[in-house]
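Shown here is one chain on its own, the form predicted together with the partner chain, set out as structure tokens.
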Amino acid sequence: MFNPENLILKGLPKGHIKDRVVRSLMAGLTYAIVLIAALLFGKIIVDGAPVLFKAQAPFVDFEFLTAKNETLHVFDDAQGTRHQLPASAYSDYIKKHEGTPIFNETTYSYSGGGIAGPIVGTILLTVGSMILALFFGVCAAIYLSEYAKQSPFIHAVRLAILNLAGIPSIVFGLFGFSVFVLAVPVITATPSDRSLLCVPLFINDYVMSFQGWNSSLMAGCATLACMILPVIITASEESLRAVPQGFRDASLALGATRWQTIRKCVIPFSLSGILTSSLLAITRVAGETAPIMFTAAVAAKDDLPWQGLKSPFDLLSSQVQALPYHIYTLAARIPSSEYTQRAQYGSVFVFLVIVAFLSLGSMILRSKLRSKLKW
């Protein structure tokens, strides 16, 4: 029978010690997590921090983010002194002391002067393939979330969009090199011979001819936005069916069109959203190796990427040198000694500092705009 005293407890409550060990032992899970992540990122920093940044003013080393990269050599002079010079330096200090030999010099490529080349390459495919992923993927999010009923066509639009976001990007490298890079279309007077298909146009000698844009920046750019095109269409969406139907009912019922509506009454409301998570977008676009490896990006390259052009089309069509594809290089193309460590870890770190920010930009934006925006 019942007996009120034994609400009591008499000592710890029954299975008490079995939940505290479960409990701590999913705590310890989580923390090493956090602990490994905290341990490699404390690792890049206290190895890249000290290229990019210096004890004197202006406190960061500017010129790892502004001058090329280029080959380093490390040579002895003659008074035993050890010099490790940019290719370029090089020649001048060749040329300055000619006559005078130099001792045990070796070259390690990749490894000296700056990054400017690989960031300035990495925004361009970056901002490229964000203009054309936004402006398609918002379109077709708008369709999407104020056109679309239920029909076959919504049905396989929906099934193509879940099934892109999980393509590895190595197949859409591969999709990006057998399709803009070899199939695409240009117009030219002179088609390749590996040309698909040549449409006369009548204009001259000129023909369509569909040969690709071979390795290139508007290659890799369109690429990499088919890559990101799912993503964002599916956060735009969501930003986009985030505005309340009230908004909606209430402009169509004072007489506004469809269109009208949508972009007086849905679509600024939506647009923070919408740039929010395409902020996160970005960092997905550019670290992305796999995708560009064949279709944008370069080793090693003379010039940065405005220089040597005589039209914007050259910029588009000549390739350019990545930080992901960089970082590659450095990491397994080049054996690791004391005089690549510079280049090394502070590509990354720089790599790691940018993505930090844009991820942490977005963070921030994404609670800012949840406790500002409630329906």
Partner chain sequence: MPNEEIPENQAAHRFKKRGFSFESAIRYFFASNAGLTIVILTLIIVFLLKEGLGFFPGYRRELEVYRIAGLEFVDISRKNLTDHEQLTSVLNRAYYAEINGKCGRELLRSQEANALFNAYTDQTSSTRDLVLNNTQAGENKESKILAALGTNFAKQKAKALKSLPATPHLSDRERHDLIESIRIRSLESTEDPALVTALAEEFSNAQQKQAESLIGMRATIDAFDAAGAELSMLVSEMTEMVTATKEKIQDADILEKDRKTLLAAASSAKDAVEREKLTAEALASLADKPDVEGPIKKLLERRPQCSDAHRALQKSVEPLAAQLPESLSQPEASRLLSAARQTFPVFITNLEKTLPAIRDWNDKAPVELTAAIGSFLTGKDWVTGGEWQDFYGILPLAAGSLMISIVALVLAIPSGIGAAVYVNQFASNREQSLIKPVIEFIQAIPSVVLGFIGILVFGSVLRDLSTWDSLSWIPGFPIEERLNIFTAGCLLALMSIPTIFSLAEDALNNVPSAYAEASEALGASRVQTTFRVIIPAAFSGILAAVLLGFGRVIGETMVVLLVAGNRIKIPDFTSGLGSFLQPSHTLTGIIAQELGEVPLGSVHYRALFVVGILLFAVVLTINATAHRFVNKMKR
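With the form predicted together with the partner chain already on screen, would you show the form predicted alone?
Left out here are the partners and the other molecules; the chain alone remains.
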């Protein structure tokens, strides 16, 4: 007599073994990823934290965070004492001990002083690119989600946006260099000699000169914004589509316009998803080296970006330092030594802390928005 229970019991052991094997495999892969990440962060913390933190009060090396980056001079005095002084302190030492011999002097570029310039430059590039990318990205997502009719052209646009997300950052760097640095139009009365084209505006001597913004903060922010636009557009569009259609229908039935409906009933409920996309974008844009190397970053700069400027708008046209490029310079262009490694790991540690704070701020803001808006 056929008994279904016997068939089920016979199949259980074999299926149970497969389930255990698959579960163990998945768990092993997951914990392996966690272990690799823990080892990576542990290495950075072990080597980088001692650069920033001290055993004596105030326990934090504020000079490393607030001083400008300089060349490090390592030498011995006549008594055999080893000195490690940045360029400015070294000049003061030479003036104070004029005529006193020094021995075994060695210099290490970009390894002395602090990293105030790279920190400020990184924050300016990240904030500026996020403002541009969120504005244009959310606007594009609203159009694609709320206004555009489904057609082959719109499908091709979405496919192009997805393809942009896979383009290497070095390509965006070359694009930013050729467009924003060399070719974007500028309204000026004194066009550059390398201007590609000048269009007269018939207002005094002003012309529209296709000469670009040169290597500047503005060019770097625009390039980074283009790089993260696909992520923000795609995630924002999905967040907008996740809002129930009933919200839109009810608003339109009450006499609201399409824009009023989007502004009052759609965008507020999709902000948490939009902030999630910005969270992913921050972690990528803050760590890019190739785009800013072509468009905005400089290895060394004596002043902070806003120092020595005649107007606030000059800040946008000035070059900046950046932590990713600073780390790249220390790791790839300077001969490795215990002094360069100290500056390198200290910069990496501070960079991770900055990215963590930016991400934490986005997560807190997203959590607060989610708690206020429930449906």
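This one's a predicted model, so the numbers in the text were calculated from it and none came from an experiment. Numbering follows the first chain given and starts at 1. Take the two forms, find the largest set of C-alpha atoms that superpose within 1.5 Å, and that set is the rigid core.
Positional change of Phe153 between these two forms reaches 2 Å or more at the C-alpha, relative to the superposed core.
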